[in-house]
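One chain comes next, on its own, written as structure tokens: the form predicted on its own.
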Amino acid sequence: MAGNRRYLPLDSTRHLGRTMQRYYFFSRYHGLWGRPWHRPLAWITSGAPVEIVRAMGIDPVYPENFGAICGTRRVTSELCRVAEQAGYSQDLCSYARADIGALLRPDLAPMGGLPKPDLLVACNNICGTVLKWYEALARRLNVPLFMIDTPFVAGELEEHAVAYVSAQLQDLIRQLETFTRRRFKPGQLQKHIDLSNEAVKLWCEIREMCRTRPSPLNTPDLFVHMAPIVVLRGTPAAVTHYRRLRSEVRERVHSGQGAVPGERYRLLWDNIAIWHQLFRFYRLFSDRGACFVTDTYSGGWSVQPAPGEAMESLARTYTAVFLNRSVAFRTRQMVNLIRDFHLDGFVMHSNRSCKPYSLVQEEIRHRVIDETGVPGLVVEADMADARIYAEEQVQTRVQAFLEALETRI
């Protein structure tokens, strides 16, 4: 059976890729449409308030983005080195090695590299590193850095962190009509927070779809089309995107076309994809019939925003992602999508690089398994550095996980 089965590419890749190639040609030439300083360029980490930025009238560029493309492209293990070479340790992310590698060495990166940012925003709600990543960056680009703290979330979101949150949202903002000489407009911050929802609303749709069986979408698929909930959060491309994704997905839903053909197992994906394998490691269960169905990770960004004044939303919804709360939140979280999409099993991603999402996976796992009783995987890797992937023993073990499946159903 293995090897026969060919994997259904989506239309609307093209649509993307000439979508995400507009997004980086005018962030790289943001300023030949007007001057510069009109609209400054920021980098900004992935959980951050896009909305506020874009409001202020500041084109954001996410790191962790290019990270993801330098996967993609297996080019993270030279930048990485260099970013080594220059002092920093194997054992940090990925992604910042990379970027501080493309720094150092721009002819070694995709685009060459990314535009040099007039500021950076970072918000700690996914990670720590960050912190110290943006630092970094602050010092050897020289421009100013604003932070946003986020407090853990153990149990559920309580009042005193959403206002302690929203004074910062509004200090951001103080700080950026500073930086930029702009006056804040609550309108145009709505206008954004609004497209947002309507993107949001969208990529919960085509989610929710692969709840049929068979699946129409497959993880990488939805790995490949996270891209614009991420970068172009708050803009009517990503809302263009969507609608069109949507058209596609509920047309083979109406069909019954999947994914993958003659789907037999339903899984689930836990952590960031394996980019420098994205297709070829999704093939080794695509072969065998196995289709993973939903996610962890794109599913970080199908949360609706929160009710309520617009300071409070964005505090709360951005508080709350699903990397800053406890194990037990974390582990409903998959219980629940295992019942919900009927799955068979589940795979988990040891990621190296991403220790918030990885460290605790043991414990998740045997949890998951008491509760639901089917089988879960874990395989070892890095999310963008090829160096720490060994194939022979990532395709055995997942052999053993697809026989183990076999046997049950």
Contents of the next structure:
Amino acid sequence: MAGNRRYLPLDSTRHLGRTMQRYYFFSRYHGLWGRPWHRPLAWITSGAPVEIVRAMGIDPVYPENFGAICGTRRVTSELCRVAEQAGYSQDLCSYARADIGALLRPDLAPMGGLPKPDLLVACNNICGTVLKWYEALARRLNVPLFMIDTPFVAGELEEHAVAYVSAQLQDLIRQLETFTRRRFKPGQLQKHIDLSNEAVKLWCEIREMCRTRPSPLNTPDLFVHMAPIVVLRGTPAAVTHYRRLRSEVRERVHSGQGAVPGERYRLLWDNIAIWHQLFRFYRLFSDRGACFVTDTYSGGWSVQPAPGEAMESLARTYTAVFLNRSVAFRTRQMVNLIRDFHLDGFVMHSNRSCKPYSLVQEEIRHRVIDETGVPGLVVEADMADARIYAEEQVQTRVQAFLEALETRI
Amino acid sequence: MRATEPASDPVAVLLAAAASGSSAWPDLYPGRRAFGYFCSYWPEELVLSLGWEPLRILPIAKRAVPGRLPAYCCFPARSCLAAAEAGEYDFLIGAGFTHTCDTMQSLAGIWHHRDTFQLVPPVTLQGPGADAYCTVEMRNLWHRLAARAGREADPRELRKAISLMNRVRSLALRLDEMRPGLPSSLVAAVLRAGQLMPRAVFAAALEAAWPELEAGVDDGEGRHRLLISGSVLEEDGLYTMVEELGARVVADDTCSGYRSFDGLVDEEKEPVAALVRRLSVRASCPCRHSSLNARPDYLSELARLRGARAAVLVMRKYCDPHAWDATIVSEKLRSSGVSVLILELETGTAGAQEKVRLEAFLECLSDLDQEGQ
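Show the other one: the form predicted together with the partner chain, since we just had the form predicted on its own.
What follows is the entire complex, opening with the chain shown before.
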């Protein structure tokens, strides 16, 4: 019976596979074609304003996405051990440790590791770790590091913070002009911003369709299909993929087809996926008819860009990302999702690798329960390092949570 | 004995204040209104200008398991929150957080104990637009604090506060320079007292203590000269252990040690701009970014200037910024001929295991000395 309970696969996943293979193929051999075309390669954080980088003719790759790949292929722990032997504490972010481990032992890494970059671009809107991680990379790789500092938004985003980030973005352009020996063209930037906006709009539409009962998607679908909104942001390839995905999801909605057959419970997921348990973990829920209808993590890339002149819009959009916001903001976000998507409960992944996401979760959990009355479960794990995962404990907690849900419905 | 009472032994007053910890304030200084802060980047002058006293909130050893933080959060954050939840900081007017690491950012978000104020300085203090941004940020903070105090944000009061803090920091610098001749734990305790006492009381007590301190200076002969670096150290146990094992801390780069006092404020400049300026010229913490090698170079130079031939890098468990820096800092120090011990501590208490490691490290130094002779 359990086999029948698996949630429905998407046809678009094959297209996604081809899209991502093409992206990683061209990235892997960037050294062969990038140099003749005078296109530098950048390693960039997932929250950095990539539109500027693309507008300057620089091709980005994302160590965080690579960290997720290492997690799903279950090689993170081995790569982390390599980094730990080189002196990096085992308490540091597992993406960062795996990335450094892959640099030191590319033979252990998927695809032989990421291609060596010509520059690094880091934006601290997602955490403080990226600053230290990219400093370490810059020293090891001996390439320049370009930092964008987006001040934490404790309350509302203030104008002096927007002006500060705008000034840094202007300076980044000047520095990249020097680095690439290429003139910045505002039209190019606008082209990439428009493509980003189009992909974000599609991603939002797709996510919004999950308000339908039964939900056409389960959150593992979102985790898998978020790859283009991260690594192909600002490109036609991302837009093409999300148009295809939107059509398929729309079809599911029209035909009343749910991702989880016999959907009984509708849940919210909070935090990065447990990549090394992606399907195994979520099956604990889908086997009992529980569908994760939406999540806070992949929703981070569904924020519509702020209006206004290009640089100011980028400054506002990238500074105001949810991980750079207060507990009150994040609580409100979860409460709204629970209300708008008619959810029965929520599950928080207390992720040892992501402190800004995780350390405030218990507080948020209490506030969300107080405001909505729906139950919330906390599961401790790590997004990529499987050594942290206590399967028996997790199973017991999930089972108890689902039994508690059963009594409420 | 209350620290405000006249004392025949001013050193004893300083040590008593240091040993009492943050939560003893109401007993030691009744009637004085304290405003708590966590990070050495917090502008104490703003607090003083409003008639309050800045009080550094340091971890309390007996408390460490608040329900609202997971076990993989550092002890200082867990301990401070647990103490607040137990009501030990109910006497505070409010609490000030400077944005530094992810953990302090999170703690600020869940610290709903009295009024909470945040200062978010730039990570790259010398970056484009950083100065203008930080000046507005600092000024806004001052006005928010003033509104809470029900007072005007008065530049004359701020200048007086700057003058007082410059006096405190000058004294701390003088003490720091006397380290080679003074017991390590004594200097650590006095500097900690400077964060736990009313600032004017501290300055007066330290000035009164100079004759006694100077009389106690020894030549430090035969002791291994150490640099110590790390985040907050709320106890003196590690410093005492260093002394007992025949070494001396001659240079200190801890968040609760000298780094907290480094850098004077220019009294000739507009006061808010001058406060901002100090943040970028003082010794940097790992949460700030200037150049890739700024901190390793700074620590290497500090070791050279003070003649430290070995360094102890104290890593508080789950403290990411210092854990990241430990790798590059130890490489740089070793390449400069400075031996390095990375010592991980969860609580502030250095116990038997740490003693064994430190002892072995110092024995290696002694062996190296003998080989060199």
